[in-house]
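Just the one chain here, the form predicted alone, laid out as structure tokens.
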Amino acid sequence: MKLLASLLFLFGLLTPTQALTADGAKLYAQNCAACHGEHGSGGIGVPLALPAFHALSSEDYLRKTIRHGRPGRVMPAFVALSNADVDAIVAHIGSWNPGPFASYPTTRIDGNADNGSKLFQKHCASCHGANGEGGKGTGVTLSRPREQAIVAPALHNAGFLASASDHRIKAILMKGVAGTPMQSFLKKGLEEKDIDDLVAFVRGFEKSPLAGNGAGQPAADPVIVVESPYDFKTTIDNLKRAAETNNFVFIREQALDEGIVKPGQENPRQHIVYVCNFGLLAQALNTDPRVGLFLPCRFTIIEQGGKVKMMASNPKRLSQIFNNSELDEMCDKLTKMYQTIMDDATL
């Protein structure tokens, strides 16, 4: 696609900006369309199509949301693409609009962030969280009411206030942003002096960020790993008594390596146990269905050189690389029930 769109504009049968656009339905497709729609409607993540997030929107606004994400709300930072891939992705995006993106000034706006703060709570607190931290279900379609047509972003992260300027905050607090519930404040009754307490009290969060899902901290160890002082298959059957008694029910067991080799060439001294908490299981779904990756549980039993171990996928780390801060508190616990069914079978 880039090569063809590179001779077409050597041959004067695409413009600059056509050239771009081509690259960037490619880039799109492959880093955006899972969460954004093939054509922008919308998903997973917001409507980057809808007319009035067009005319709200600023070039350089897209971009730093490319680069910066939104910590711990499912968008990811993509810091692997080059400026050029960004470019060409924000000209794909504005081509689903006639006329230009939005271009705001840099300036901050003055305004009393304490009036602000009150504001605030009567008026965005209910959909944007009380302290910011955006609506629940952070973007994902199945943990959210069907009847919400976007999910409230978080105005209090670090990705979302890099990339808004407090003239973009202003604009959408001034118009609204129609096909979404964000509804003018003017409309409801707010003078414009208290649309810039609003914008001054949310660009006031920068100076108290709210933990990220493990930004900044060490990555979790990706496996959990104990050794066991039995022989292979007591060890599998202790496995099976410590879950139940954890309050999690025994699903099935089979060689690690069943449908990968021929039948009955399976190794022997290879089995994966799997176990559930159904409760844990749809509470974790609702929260973010991509836990189906690695629910539910699985335990991976190995005798190799005369050791026995049992092994599982860290539910921790796996919530560090979802970017769901949702997930943290729940795959921390989930970490700490693998680790005492682990160690009840080896007591």
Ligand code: HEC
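What you see is a predicted model, and the numbers here were worked out from it, not measured in a lab. Throughout, rigid core stands for the largest set of C-alpha atoms superposing within 1.5 Å between the two forms. Numbering follows the first chain given and starts at 1. Compared with the form predicted together with heme C (HEC):
With the core held fixed, the Cα of I66 is displaced between these two forms by less than 2 Å. Once the rigid core is overlaid between these two forms, L239 counts among the residues whose Cα shifts by 2 Å or more. D85: CA moves less than 2 Å between these two forms after rigid-core fitting.
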Second form
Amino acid sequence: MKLLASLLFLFGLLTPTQALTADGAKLYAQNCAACHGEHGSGGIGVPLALPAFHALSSEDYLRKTIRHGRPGRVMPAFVALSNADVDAIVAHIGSWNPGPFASYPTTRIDGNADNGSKLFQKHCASCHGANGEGGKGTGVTLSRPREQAIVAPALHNAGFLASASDHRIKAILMKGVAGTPMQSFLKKGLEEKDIDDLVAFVRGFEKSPLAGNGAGQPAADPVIVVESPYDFKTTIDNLKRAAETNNFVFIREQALDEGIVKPGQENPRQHIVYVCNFGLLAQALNTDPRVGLFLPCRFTIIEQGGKVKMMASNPKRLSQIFNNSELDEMCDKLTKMYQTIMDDATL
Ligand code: HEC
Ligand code: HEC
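Form predicted alone done; form predicted together with heme C (HEC) now:
First the chain shown before, then all remaining chains and molecules of the complex.
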């Protein structure tokens, strides 16, 4: 029930709420503040209130970024907001700094992508990843090494590529984003021509498929079910042993309906077993604090019509809600572990 409540909360947090009139501040508070901070100073998401960010971003870039999101990363795609809502949010972001947003020509920049590729490995890969997959973790304050102030966004990302024009990418490389680790490469010694080559290389990411991305994949089964050849009690004993063999610690066992029915009236043939792998827990929380919602791991064991079944909600399915490819990998691993534990329990 706790998991369900948490998920509902999360949906409440992330689902765009329709407003009768487009009030930018309110819409921002409802849809963006949880990640980017109430005043745009950053959090799970990167800061949006920096003067440099304002000077480098066009309204078109902001509108498109809100619509497309960053599939496979944490930034959601806001498809349900009206155009007026999106405009109001952009205007609200604009109100944090004086002066207009940038405006860029939509023309392509010619460059030598092969040379750009070499420059990218030398100057960019350390932060943005060898394939532009972005830095690990999210935004400013969570799940990342403390020495790096802001996590480098994914450049090999359909949402980014569809939103940023060549000229915006060039401007960022020329000027850097003051107040973030992204520096001016003109100041770091590159020539304008090198920067054009880098832009051509980054644009080339469009030709290859998206970096690991749950979007578009068929939805995983919500629940993993394994039938047991043993009776109810033996199955539970086996499951606990299998969990321990697989480096999980047994936490507790309770009736499925404990706390829901009167004490003593619980169904004795429907139990939950809670287990935890603390190493994995630390690793998972480091990847994304929201995995706290899935934990501790629980198995439900039910005897019905003479058959005993073990069930677990599928972490892979849950992670698809979160739009974070790193978390997807983690949950994939967890799904396999659940499967192994339940299979071992049937041996
Ligand atoms: C669940 C967290 C989350 C929510 C909600 C969210 N964002 Fe983001 N946003 C992020 C993250 C994380 C990034 C960085 C992308 C990356 O790491 O690849 C980002 C990136 C962005 C960028 C690109 C920044 C840049 O440097 O160009 C903009 C613009 C943006 N978000 C605006 C918004 C707006 C406006 C809203 C509300 C309508 C919103 N975001 C809601 C997490 C979020
Ligand atoms: C020291 C780490 C670091 C290095 C090196 C670096 N970047 Fe960045 N980059 C960042 C960070 C952090 C941001 C996010 C800045 C912000 O919050 O606006 C960023 C932002 C960007 C953006 C804007 C992304 C968006 O979502 O709008 C582009 C494009 C970019 N970098 C390209 C490059 C290229 C190309 C190179 C190599 C020439 C490079 N960066 C080198 C850390 C780095």
